[in-house]
Every structure is written in C-alpha cells, then in structure tokens.
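The chain below stands alone and is given in structure tokens; this is the form predicted on its own.
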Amino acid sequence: MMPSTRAPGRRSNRKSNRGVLSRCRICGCQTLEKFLSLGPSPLANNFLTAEQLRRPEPYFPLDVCFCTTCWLVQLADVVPPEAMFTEYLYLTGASQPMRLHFAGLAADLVERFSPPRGGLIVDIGSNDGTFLEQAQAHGLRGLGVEPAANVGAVAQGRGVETFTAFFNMEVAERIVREKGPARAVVATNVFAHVHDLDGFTAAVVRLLAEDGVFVIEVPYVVDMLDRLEFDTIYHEHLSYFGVRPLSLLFERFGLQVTHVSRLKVHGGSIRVYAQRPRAPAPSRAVSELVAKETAQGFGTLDTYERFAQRVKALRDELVGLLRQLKAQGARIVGYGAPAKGNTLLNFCKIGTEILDYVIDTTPFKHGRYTPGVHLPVLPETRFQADRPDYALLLAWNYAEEILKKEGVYRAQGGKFIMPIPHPAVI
C-alpha cells in the first residue's frame, strides 16, 4: 500500500516506507477489528508554505482499529516519525492554558514524590520546554527530549537543556551515563504517537531510578468516544488508551500502574503514574476506571462501531449547518489551527468555499496553509479587525477560555459555532 499524493486537479503515488499493522501494539494479538475510516488525510501538522501549495501533497490513510483481547484502539497505518516530527510547528508554551496545566503537573510531583533538589526529570517529547521550565522552577535538573530541531532550539533559548533525539534505548543509555538515573520520567502526549511501545517502555525503565515514577498523559479513549471526539485521531496519534490496556502493558516491564487522574485537558485525558512493585498499593481510582470502562462496553466492538455511525451524522449535520448559514450571506472564519481541526476540515471537507481563513496564536503557523484544505493561517489580529459573523471554534477544548477572551466579539453580535459533540451556534 502506499500514500497517494494531492496537487491542483491531480493525484498520484509515490512510494513510502509506511507500514501496515499487522499485529497489536501492545499484546501482539492478530485480532484487530476496523470499525472507522476517516478517509486518505494529510499529516495534521504539516501546514504548508505558498511554494508547496504548487507541489504534491502526501496523503494516508486514516484508518482506526480495535483489538479485542486487550483492548487497545489504535491506527491500522504508520506514518513514518521523520515525517512528521523533525520540524514541529505547535509550541506548547503559545497556549495560556497549557503553560497552566505544566505548572501544575510540575506541582503535583513535587507534592506527590518528593523528590530531593537537584533531582533529574527527563521529559520526553519536550517541545520548547515549557513542562521543564516549571520543574527547574521546584529546585529539579530539568533535561528534554525532543527530535523536531526548531522546538527544541526554543527550549535551549529559555535555559532548558534538550537532546536532539527521538527517545529511543541508545538515548536512554546516554543519559544514565552522562546525568545519572532519572527520577521522573514524563511524557505528555507523546506516549500515544509511539509505534513501538515494548521498546520505548523498555527504555524508560532502563533510565528511571529504582525509586523513580513514569508519568504520561494521553487523551483518554473513554472521553474521546462519550464526547464524539473523532478529531483526535490523526496520524500522529497512533494508539487511543484505556487505562486496562496500559496496565496490561506496563506490567509487561515490571512496572504496575499507581494511580490515574482524570483531566480536561485537550477535551479529556488521564494522567498514569507507573512504578516499580515496591511503591505503595495502587488507588482505587485504577481499579475504579478499569471497572468503568468494563461495564461502559469498552471491551466490545458494537461500542466502536456504534462511535463510527455517530462521528458520520455529526459531520452530516455541522456541514448542513455551514452551508445554511453560508447560504444565507454569512461570513464565516475558522478559530485555531491545531492538528485536531485538520481533521475535522477534511473529514468534512470543508475547504475555502465555507471558511474564509483560519486565526492561531503559534508564530509558526502564521502565513502557512491549513494541510488537505489549504486555508490560510493568520494572527489573531485579523480576527480582532475583521469582525466575521461566525467563528467555527476548531480549537473547541479551549471553549472556555477563547469565549470569555472574545467577550467584545460576542458582544457586537459574533456568534462561535461549536462542532464538538454537537454543532451548535453560541
């Protein structure tokens, strides 16, 4: 199989060295069922200057898959990472609320563990250093992992020392030899973008201390079916976890799952912590969630495929939505460029012919085009001064922030229209 490529009024092929799953990421099982395709989609993050408009675009298949012995959800296709993290063009310090949320992670360990002034955190997936920043804040030795270089330079900018490396076993080896065993080891969002799961978790054991803590944070499966969240899926997420599946996992490489707390973040995540045996007993909440998602059905395909049905008439009524209202003479913009929003504008195809452009708040993204639909990439500025009647809020886990922000907007009678679980005007 192989990726075909979109240019103005043509496609093609080309070769890649994609790979197919074959067997599950986590238990190695045959019994992967597809229960969703979300069509042949450009990489969510590769927002393209006006020179590449004029070249072939690469496309893959979005397909989604469950495993019925452990129940990981994950993605049938794998993009190669080179492809899509070498340059990165979201920074997590860009977003209020995600500068937040690190201030807080950082909080909760040094609450939670203890751990003594000079301590070594690695965080893996770094990007410009934010997560580190707080960390280095408590009195710890902050080091980075991160392979896209133009993050990473950002984060060495703002004091944050950073390897320029996909984590792999050979890097853990070099820390533990140049810095000595980490204490924590953290991986926000990342965890789920890994293909190769046994190696990456066989590599963090190697780096942590006998006494250390592995904490990540990925969106979380239950959420991301309650709530409709289809656009989570994209190709850089390769895995949709439940906190079963991850416990199956962990215990694979001696290490047990401790606790998880559920988090809004990114429209519904679960922080893990996993340690070695010897740590305290795990909290009810592990056991607790793992009951929930037995007894919501999260072991049964019916449950996904029912989740499929329901992500085809939600895009069926928010596109009957736009051209209702684009119909009517309204004009409308999109709010925010994440990689979720790429996504939903091409599951949807909703292209130039709904939305006139698209504001972000991430100086990279400025002056690019949106990936598959080619929508222009502005600064929030030209929303401020433009005044559109309607703003399709594809940042939609920042509802609640972007609504009082645009307070003045709303006021003069700019109305959001919210597409995530159902569309609605607000």
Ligand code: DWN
Contents of the next structure:
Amino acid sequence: MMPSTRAPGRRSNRKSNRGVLSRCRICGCQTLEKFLSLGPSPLANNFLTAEQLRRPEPYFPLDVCFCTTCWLVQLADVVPPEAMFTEYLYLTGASQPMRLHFAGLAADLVERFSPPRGGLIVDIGSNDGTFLEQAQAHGLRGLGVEPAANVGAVAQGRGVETFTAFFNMEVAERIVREKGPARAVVATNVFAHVHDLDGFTAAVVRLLAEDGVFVIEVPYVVDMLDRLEFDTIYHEHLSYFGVRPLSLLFERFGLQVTHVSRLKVHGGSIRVYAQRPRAPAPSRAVSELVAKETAQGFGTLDTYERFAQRVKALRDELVGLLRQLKAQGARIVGYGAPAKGNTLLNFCKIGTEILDYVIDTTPFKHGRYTPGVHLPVLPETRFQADRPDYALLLAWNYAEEILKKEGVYRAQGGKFIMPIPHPAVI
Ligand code: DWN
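The form predicted together with this ligand is what I need now, so please give it after the form predicted on its own.
Then the entire complex follows, led off by the chain already shown.
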C-alpha cells in the first residue's frame, strides 16, 4: 500500500492507494465490519528530525474493523513493517515501570515453568534487552530477535545476544540449528504488530521444545473499550486481541491456551500462555475471560459502534477543556511522548496552538518532533525549569509513577490533565 504523503502544512489531495484487508487475519473470513476511522494518520513512532520536517510526511488510513466470525478487532490497512520497525525510537528500558514489569515476567516464567539453568529463552521483538537481561540473571540462556538494529545494539551492549531480523520460519530454523529448541518463546507487545499471524505462529511452534511454552503480552481489547483507550490504536498495532480469537488461532497450530493473566501495563493487557495439549489442562481463567467477552457483547458490532461514538465525544470534551484553559492564558505542555500520544494529538488535532512542547525520558526522541502535529520533544529538565501551568498526561498508563515523581511540581500548583477515559484536571 503506498502512503498518502502530505507536504508540510497541506493535506494531500491524492487518494492513497490503500492495501485494505479483505479477510480477517485470524479466521480468513470476509466478515470484517469497519466501526471507527481515526482518519489519515502519520506513523506513531515516526518522530521527525528538523530536516525531515521539511519533507512530505507519510500518512496512512487508520480504520478499525471487527470480524463478526472470530471477533478479532483489527486494522484494515497494513503498513509495511520495514517502514516502522527498521529504526525504532521506543526503548523498553526508558520507563522504570517497564523495567520492573519485565523483572516480574522473568520471575513468573521461572516460577511457573522451572526451565533448567542454561535453558534457551527466545524473546521476539526483544528491543533493548530489558527482559532478557532479567531472564539471564535467573540463569537462562537468552537470545533476542529484533528487527531494529539501533535498539538491538543497546541490547548487545548489555550482554544480550540479538539477531537483527524480523522473526519468521527461516529465523526459527536458524535458531534451532545453532542454539537448539527453546524452552520458552516470549513475544511482549509484538504479537499485535504482526500481519502474518499464521506464519509467525507456525515458526514459534517450530522453535519450541516439545514441552516448551509460548508467552505473549498484548493490549486487551476489553480494557481498550472499557477505558476508551482509543489512542492505543495506531499502525503498529494491527490486532486488538480478546482471548477467544487467540484461542482459535493457537488451536490451528496445535497449541492450547493454558493460562491467561490480566495485567495493568499499557492500559490493560493480557499475558497468554500457550503450550502443546499434553500440558496441564487450561486454567479457569481462560474460560472465565471468554465468557466475560461474550457476556460484555464483544461478539456484536453494536458494542464497537458505541465505542466509536464515545471516542468522538471524548475528543470534543478534551479539546474543549484545553481550549478553555488556553483562553485563560495557561501554559500547557505534553508529558511523555508515547506512540499513543501521537494518535491522540493527531485525531484531536492538538498542536502548537495548545501545547508548547512535549517532554520525554527517551534520549532517542530528544531534539525530534512528534509526527503530524510536530511538537518539539524535550528532556525532562525543561519541564523542571519551566514549571508550566498544566501537563497533558500523554503517558497516562504511568500516571501513578509520574504523579508521584512530580509531587513537588504539583505541590507548587502545577496540574496534570488526564485525557482518558474522561478528561479531567488532577
Ligand atoms: O506496543 C508498543 C507499546 C507497548 O510501547 C509499541 N508499539 C510502542 C510503545 O508504545 P508507547 O510509546 O505508547 O509506550 P509507553 O511505554 O507508554 O511510552 C511511554 C513514553 O513516556 C516513553 O517514551 C517514555 C516516556 N516516559 C516519560 O517521559 N516519563 C515514561 C515515564 C514513566 C516517565 O516518567
């Protein structure tokens, strides 16, 4: 699919050549119903350099569909992964809460599956090695597979061996040949990014030891709808999973979902364990979540159409609040430059007329500009020096940690604006 590009400041009037999905990426049925369009959008992690600001910026349609057969929520348009994941500006380790989270995952795996010391654990989409560093501390043999060489280099610098590649059957065969089968294959915030789920899952099965476990973490569609987390919708996230469609996919490849844990990270995620059927019988959590999805209407189009209406109402409410504060002369900045923040800013058309800049802890992002609305990304030190009147909490998923960290700012009268699920000054 060719992107529609926009010269700075002007809408492109060329209809983009859309590679629109005609079949569901899990069940293959032609029963996709579009329920939300966030409009042509820039790539959420495509933070621009000053030089790139002068060039046309790629925009792609951002339309969300629901499969009435298997219930998978998914994007209609597929952006080539090379355009998004070859140079990557998101670092897992840039957020202390994520470092703690992945220490917990490593401990959970060891406690739940007791892999032998030296057992191979492969992390697909291993980013900067934050998770594998923890797994290696438990005596496991870690191997990362990461397509973005820039973040893979950070992992290598931490002593985490990393293959620079997109995971596929060829990579799985290479790992088995060179390292042996894996006791555990982990894919956190990756599985939702994959278009060819069949090819990916077949390659995981090829890589797994007979009694191995496949563990994924993905944002949970129930949390996305319940908490109006529309900003987690962007081109990297092709699928928005429930347990039911995941189970249907894995069963096709001889894997059974044996346990599911609900997590707070990224606005609400699920950690899904899948093993070959000889593993222990599925836990009650699996059937309970499928029953919950059914009871809450996640199998009916009306549920998603109501979500779309609530998203538009939220946009109008947030923009109204920001404009009111601005009209009172307030100085407002964005706090955090997450990918999700760019969906929110571009869908709500919040730009330099409202926010002076955004701050972020990720060195890769400093000195760049947010995609679409082109807000400058500055280090945290600028926030501490400026003490703006308000901070729009774009990284709302870390609200607890951030509000605690900025206790002095708040004690001195600074206020945060929570954008979702209901815009509020806190
Ligand atoms: O799937 C993905 C999710 C899991 O991670 C990837 N597609 C991309 C990324 O999405 P994101 O950028 O929305 O993730 P985060 O972890 O919500 O991003 C938070 C941003 O906020 C980071 O750039 C770090 C920054 N931050 C900050 O500036 N101050 C974070 C904390 C905790 C802080 O105190």
